[in-house]
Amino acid sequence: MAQIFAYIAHKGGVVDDSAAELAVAARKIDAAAEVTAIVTGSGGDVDKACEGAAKLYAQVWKFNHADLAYPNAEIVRKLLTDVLPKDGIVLIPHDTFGMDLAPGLAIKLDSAYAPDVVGIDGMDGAVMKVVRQEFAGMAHAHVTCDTAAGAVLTLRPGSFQPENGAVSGSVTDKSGDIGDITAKRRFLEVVEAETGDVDITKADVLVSVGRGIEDQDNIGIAEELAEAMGAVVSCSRPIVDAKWLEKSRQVGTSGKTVKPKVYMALGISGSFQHLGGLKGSPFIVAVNKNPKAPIFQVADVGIVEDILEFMPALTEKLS
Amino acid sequence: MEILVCVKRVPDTAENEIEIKGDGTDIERDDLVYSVNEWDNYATEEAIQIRDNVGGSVTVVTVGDDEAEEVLRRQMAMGADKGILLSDDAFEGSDGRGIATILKAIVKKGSYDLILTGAQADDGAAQVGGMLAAMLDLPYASLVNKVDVGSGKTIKVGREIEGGNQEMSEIELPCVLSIQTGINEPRYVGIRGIRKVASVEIPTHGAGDLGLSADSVGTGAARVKRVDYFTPEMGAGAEILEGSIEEKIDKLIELLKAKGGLK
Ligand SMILES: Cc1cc2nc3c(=O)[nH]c(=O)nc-3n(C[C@H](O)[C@H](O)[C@H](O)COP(=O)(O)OP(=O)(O)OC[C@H]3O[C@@H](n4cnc5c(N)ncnc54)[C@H](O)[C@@H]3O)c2cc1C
């Protein structure tokens, strides 16, 4: 059976809840395996990362370098490049820095690359069976990857439920082993996201609205159920990427994290970039005219309606 | 600024339901509406500025069937100069490996600064740009939703990081981009448009135009291969109100109130 491996993300050395994620999937790969987690960074983050890994996996290997202090993805693929066989199995969330780091490392490893999964069937010989996602989630799909030359896969946040149950692994620092890691890329700083004029976090109630909105004039119909209901109005990305609202009310991975009581879902097909961005366990109603839209598996009501007739329908009742 | 862009003619998701082939071995495809992949769009939108400003050519390329051909049109309308089809029989079935593989072959026969792709397409993998950056040994960022190009031989980019972050760097040319949306607003194309280029030209290449050996792209390479669609068994999902519109905002207003939904 292959080495696995397993890429920690972690931030200032807190490690990222994607690290457990990828343990667990590491044994639904190999039951018995003795998974290798990598830490890389610098100084004190990456001491402190390397303890919260070493929680997680039996075995972290520590690479500590001025350069590693910020993960640029052409660094860190040069490292790993160098360090793994080329053989192996390597696990990496699908994250932004995952998608920036995997496909270019499984070229160097001359691995195969199976990304975005969200389920692991196991193994027979050399094949892994994976389960993926494509159109934006509407079907689902097998998959096969053949891991006799290695495999990289990147592992969608929040698909694999972490198990309790801590391990004391042993940390060795392989830092030495670091080669020659210059990039044609390099960081150069991290612009925070504008504030908004409303903090869409704060709400109890919000009415998002997505891509079903069809057309910026209709934007006020959101506005006025969000009105008549004493709730705030969030969006989903296409809403923002058309600049009908402002960046501060997307919800999502890469918007706001939000954690309502209740979430109005309108238009709305359910990515997991958007359902990333909904935390606490909110009460969500979807309203889609699409009776297989995504939304309804994760909402707890479902209404099969336009929005552009339930929405008013629904603000007068209220008024 | 000699730009490459690579585009995907994909099934419109926000204009499809998407059903599932009862073998599962495909989607039904009949009364599919295509169109250029999302983020593709954008990437063309991007280089189209960037040679408006700095000038040089833009390039679309898709690696696709005949039917590809519309989405280069549609690109070439919005302005890209060129258009290139990458096409043969002993393509099909390549995994995201075999792609990168095929548009590598394309970008060695000719001379670009910058070669741009969608951040993802249809099948969210989000990996041919990267693969082909490594491929090329060429750098390589992805989800960039800011380009500024100077005179220099490095451009300065901005990558869309979680909670919607800018992480600003700098990169030497030539390079891969992929390219993440909201980076511009691209620009609407009319029939009008699509006519002015609809008896322009299109080259197609097949493997054997760019020296790629059968066994290095199609099915035949692929180490990720799909085995069927298939419909998970879901949980309880949503409870669906049914009734007339009225009876279900009843319904409904019956719940919000229930659960601190309603002032
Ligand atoms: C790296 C990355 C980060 C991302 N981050 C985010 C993020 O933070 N937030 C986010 O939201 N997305 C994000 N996305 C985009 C995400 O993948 C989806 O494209 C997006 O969430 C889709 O938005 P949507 O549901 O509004 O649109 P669609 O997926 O197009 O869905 C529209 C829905 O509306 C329904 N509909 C259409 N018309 C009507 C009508 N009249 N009445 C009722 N229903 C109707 C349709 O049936 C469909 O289900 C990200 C993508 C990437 C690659």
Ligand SMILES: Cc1cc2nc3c(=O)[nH]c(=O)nc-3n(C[C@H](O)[C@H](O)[C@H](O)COP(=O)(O)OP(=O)(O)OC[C@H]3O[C@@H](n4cnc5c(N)ncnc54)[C@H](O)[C@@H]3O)c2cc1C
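A quick note: this is a predicted structure, and the numbers were derived from the prediction, not measured. Rigid core (definition): largest C-alpha set, two forms, superposition within 1.5 Å. Positions refer to the first chain, counted from 1. First, how it differs from the form predicted alone.
- With the core held fixed, Val24 shows a CA shift below 2 Å between the two forms.
- The two forms, fitted on the rigid core, differ between the two forms by 2 Å or more at the CA of Lys202.
- If you fit the rigid core between the two forms, you'll see the Cα of Lys86 move by less than 2 angstroms.
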The other form holds:
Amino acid sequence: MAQIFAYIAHKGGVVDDSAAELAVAARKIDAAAEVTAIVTGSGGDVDKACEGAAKLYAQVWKFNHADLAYPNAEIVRKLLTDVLPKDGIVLIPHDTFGMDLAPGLAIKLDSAYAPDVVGIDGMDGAVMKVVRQEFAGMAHAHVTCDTAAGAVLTLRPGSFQPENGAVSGSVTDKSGDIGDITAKRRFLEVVEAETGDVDITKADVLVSVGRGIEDQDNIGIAEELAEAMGAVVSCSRPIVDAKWLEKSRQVGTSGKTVKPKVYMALGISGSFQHLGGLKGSPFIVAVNKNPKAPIFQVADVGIVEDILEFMPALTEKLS
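The form predicted alone is what I need now, so please give it after the form predicted together with the named molecule.
Left out here are the partners and the other molecules; the chain alone remains.
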């Protein structure tokens, strides 16, 4: 069985929620495999991130270098190409960074490549069976990957439920193995998005609206529901693109990352870009008149209903 590696995303030394999800996915590939976590970074941040990763993985490789302070996919791709075995299976979160890193890495390693994986059906010899979504989540595609020469997979955030329990892994400093990681592009600065009048990242309960709201005038119906629930209104990207709500209200990979206790998704289909902004395993209530909407696959409670009828009815009950 090939060795399995998980690339660990972190910010400020805090390990991303996807790290626990990659550990679960690795066990679905091979329950007996000893998975190696790979943590890149610089200074104290990488040390702290390694401590967090060691609670999830038996073995952690640390790569500490000034040029790794900001996750530049061009640099990390060069590093991983040098240090990974050619027949290894590499798991990477399917976020904006992972989409930049993974395809080129698969080419450099001459490995199989499967992006945006939402399920793993296990291994049959060297053949891995994975599940992807097509047509905006309306259909599931069962894909086989020949992993004899290795494989690179990006896994959709939220698709693999983290498990309780912790390990006490060991950290190995592999910084001495870093070779030439010069790059044609370089990090300049981080431009933080404006917070706006409300900081949705601090809210415990979010009432989030998507295309199903249909008209800007209907935003007020969601605001009335949010007030009755003691919640804050947020939204998916189409609402911001239509200029119905400000950018600071957007949840997703191109918006804000939120960690509410309860997330009510109203008229939201559930694209991976939107779900990528949800962290911390919130209790998700999804309301959508399309029974095949992808959001129902991650929701704790799913309601097939027109949100324009559902919202005022629930507001009335709460009031």
